[in-house]
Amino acid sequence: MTTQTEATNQSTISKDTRIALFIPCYIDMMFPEVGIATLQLLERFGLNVSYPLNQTCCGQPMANSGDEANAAPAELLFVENFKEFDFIIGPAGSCVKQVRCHFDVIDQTDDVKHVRQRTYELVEFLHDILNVDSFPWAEFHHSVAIHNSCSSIRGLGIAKPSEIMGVPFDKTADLLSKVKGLVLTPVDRPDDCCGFGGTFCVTDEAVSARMGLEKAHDHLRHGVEYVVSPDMSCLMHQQGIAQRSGLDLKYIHVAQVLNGGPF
């Protein structure tokens, strides 16, 4: 396995640094390959990664529905599981956004503040903390469109929103551009919502499905083979719509591409 020693000009983190892997519940249940890819990728950089076995849901589904009372126990359990770590890394922008931006109802103890401040989405951790400049083990000879979720863009700031003026940037694109053979394919409306929105796809099913279908046709129109995202929840929604509509598109998490699998 190629390791950190073959990647250059990146920040190093001491082996004494305590790194926790936060795997959202839907990834644990439905997309375990994403969790495996994330762990393997972090370990390639020589990080000492732990997986707290008692972790559960971060409380996002309840909080997004306004049920803060039932979200609070899940949020407190999250803090209890991760309070001893220096960094908490999760491969899901919306769940990380829940921890960092929406743990507001529970008491803001020192442990809560620490966990909120030290929880990172995978792309931003690789880009902003490790400053990774190469993935020598990864090859992906396909045309790829990026889907950065609304939470990742507007909550975590991993790319510039199109509605705001300023210098364009996209941290996901920066990382994927370092993968051999991968062709980044621009689309017409890269940061439009795909219609998932958690409970929105249940409460407003018809609108949600139409938004996802328009997203898929945007990708097809530009000859995209794979849609790659830091958020598997959005991809789950888009993949379901594409399969039901008979559209030839494939969907995978950015961790799988950067790690070179598993696919």
Second form
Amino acid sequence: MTTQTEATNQSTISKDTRIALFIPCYIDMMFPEVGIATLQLLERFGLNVSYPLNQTCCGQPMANSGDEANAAPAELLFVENFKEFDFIIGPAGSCVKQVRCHFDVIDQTDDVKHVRQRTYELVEFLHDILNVDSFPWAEFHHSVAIHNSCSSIRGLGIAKPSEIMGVPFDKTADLLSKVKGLVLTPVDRPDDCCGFGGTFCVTDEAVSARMGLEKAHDHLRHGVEYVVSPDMSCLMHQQGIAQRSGLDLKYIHVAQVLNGGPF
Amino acid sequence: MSNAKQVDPAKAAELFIIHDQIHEPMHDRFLWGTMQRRDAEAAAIPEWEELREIASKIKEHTLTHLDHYLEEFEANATKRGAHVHWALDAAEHNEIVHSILKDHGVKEMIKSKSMLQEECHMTPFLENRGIKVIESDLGERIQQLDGQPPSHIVFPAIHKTRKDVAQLFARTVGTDPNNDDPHLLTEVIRNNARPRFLATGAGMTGGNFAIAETGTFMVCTNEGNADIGASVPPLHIASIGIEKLIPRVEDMGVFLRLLARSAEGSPLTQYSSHFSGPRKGGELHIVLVDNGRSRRLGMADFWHSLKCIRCGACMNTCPVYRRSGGLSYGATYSGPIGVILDPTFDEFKYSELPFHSTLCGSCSDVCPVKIDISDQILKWRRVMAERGYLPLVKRMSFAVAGHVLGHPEEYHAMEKVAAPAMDYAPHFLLYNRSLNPWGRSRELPQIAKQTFRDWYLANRSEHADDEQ
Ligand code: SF4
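Show the form predicted together with the partner chain, please, the one above being the form predicted alone.
Starting with the chain above, the whole complex follows.
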């Protein structure tokens, strides 16, 4: 369902558009290469991207557990950091969903409303706002399974959930299909949750691990080499499981593939 | 706060998983297969999403005019010769049923599946008063013989294998423990139930839908057991939750198209029976039960749960339910619908249930009446956090994190010490499961040598001056 247009949609975005990079805390600390790939990729489109240095975390771990009182300071700081920008782009579906859908408990000031509306997940920004139609710099000669996280699918709508009837679409697949050499591999349960679920993965360890292991076996059965996702948190969990079980699968963020690295 | 012990679904689910390599995979595969059939059936109806929307609207309309429709139902049912009773809670329901049975001198009663009667713990109540209760639904009968509640609202014994059933029947009915042929097992229990239909003085059913304009109600089953139970004994008692009301007969066209497709991926249940007053020479009693429903109707965040038509689709699609088995929820209702209903009965006892979810959202998307189940699960977490029911370690770590994450200086200072700390942390600390459940089945991610922020400062030097 891609609309084929110019690489950048000039009517929405110009040199003066103020774009902020939102790098979730766990990516900052554990997967800086995902942040680098995201920044470089956005810069390739000639965008003016800033990274507000005071950012910490979107408050998701607390909000997701229902602890709104302790989530609020992080949420308010997030709004403070990003309120001046036209677009806020984060390479993480669940964190973007937290901002867009769950910043609803703090006071709905104009700044809060603005930030909630203008925060985009990377894939949807590339697909819906920039309407990117090619990634000439990227090549990836591997068999790839997409793991769209539940937050991205059912929270942000980057793909059609299997439970909802209608015409299928998958924005991540649309983008990845433009990468030379990349083979998209279907699996049995593409949108069954992998069991990460934020704090769920430690509070409900047995169920979480079982779900992750089944995910890995689904990928292996179909000859997948790389699992690619717009959400590094799901991948962190799946990778931990695969490594421990000695399964030969690799996990990388969609930004790294679309940018052609760093890997 | 109740005196009941908190249910620990995570622990119970773990036991279900590690018990053997058979039960959990079988449970997951069967329910996943049911979902696949549901998806195919739903896809065959072009207006599926529209149907869901209409069903949701009808339920919302009815629930917001419930007083009107309940009175209309009572008037019309009474006109047809039924006796209509009102029960405020489970105790009243059980008393009413008991007194009807006593008045008729009934010593043994046969019933079909009813989640409401489960909710009221009716069977032990009656048995304590000398009335024998026999379940006639195969799955319910299996659970009754095993002394367990149903583990799924549509497939009560779905957590059991054929072997389990063969062994249970060997113990309780006297069959060959090594013969697990499903036809044989079904035949055995059918032959066991048949004479009872003839001998008992009363049959009980639930009701899937109660239609206000006609005073009739519908019972949907696959085994025909409800129909025999309602047609053979002279006395029929139906327990119906007040949320089961719908305004008109024609609304059934919407709900019947959704119900069986959502429940089991088939176009219709084998039997969809209308009950319109007592049959000739018989007696019909309808017990309309509140048991917390009107209180729930007043809960702004949770009243939509009353739209539920008990199809079980949210359970089948739930990745956590499929791996846990329904008994892990320790409650009448399990799976996603259980997570949002059970705390309305006892907030403390069921305070862990809302955390037994990944919030993946699949339940909300599958629900034929569009209940925002996943959002309600999150809202229940908020209630539990406000009540102080979060585990202490979570409360403490969130208090610290909440402060640090709101203060960038402290956060970035902490980031600098985190990486070296990980290097020095002894292996047993990270992999000891009681200290860190992450490490039991997963390798830990590496903390990067350089954070993104530091890379940015080093590589986008024009911004380095901005650092505060
Ligand atoms: S909540 Fe929805 S999906 Fe779940 S049992 Fe009720 S009607 Fe079915």
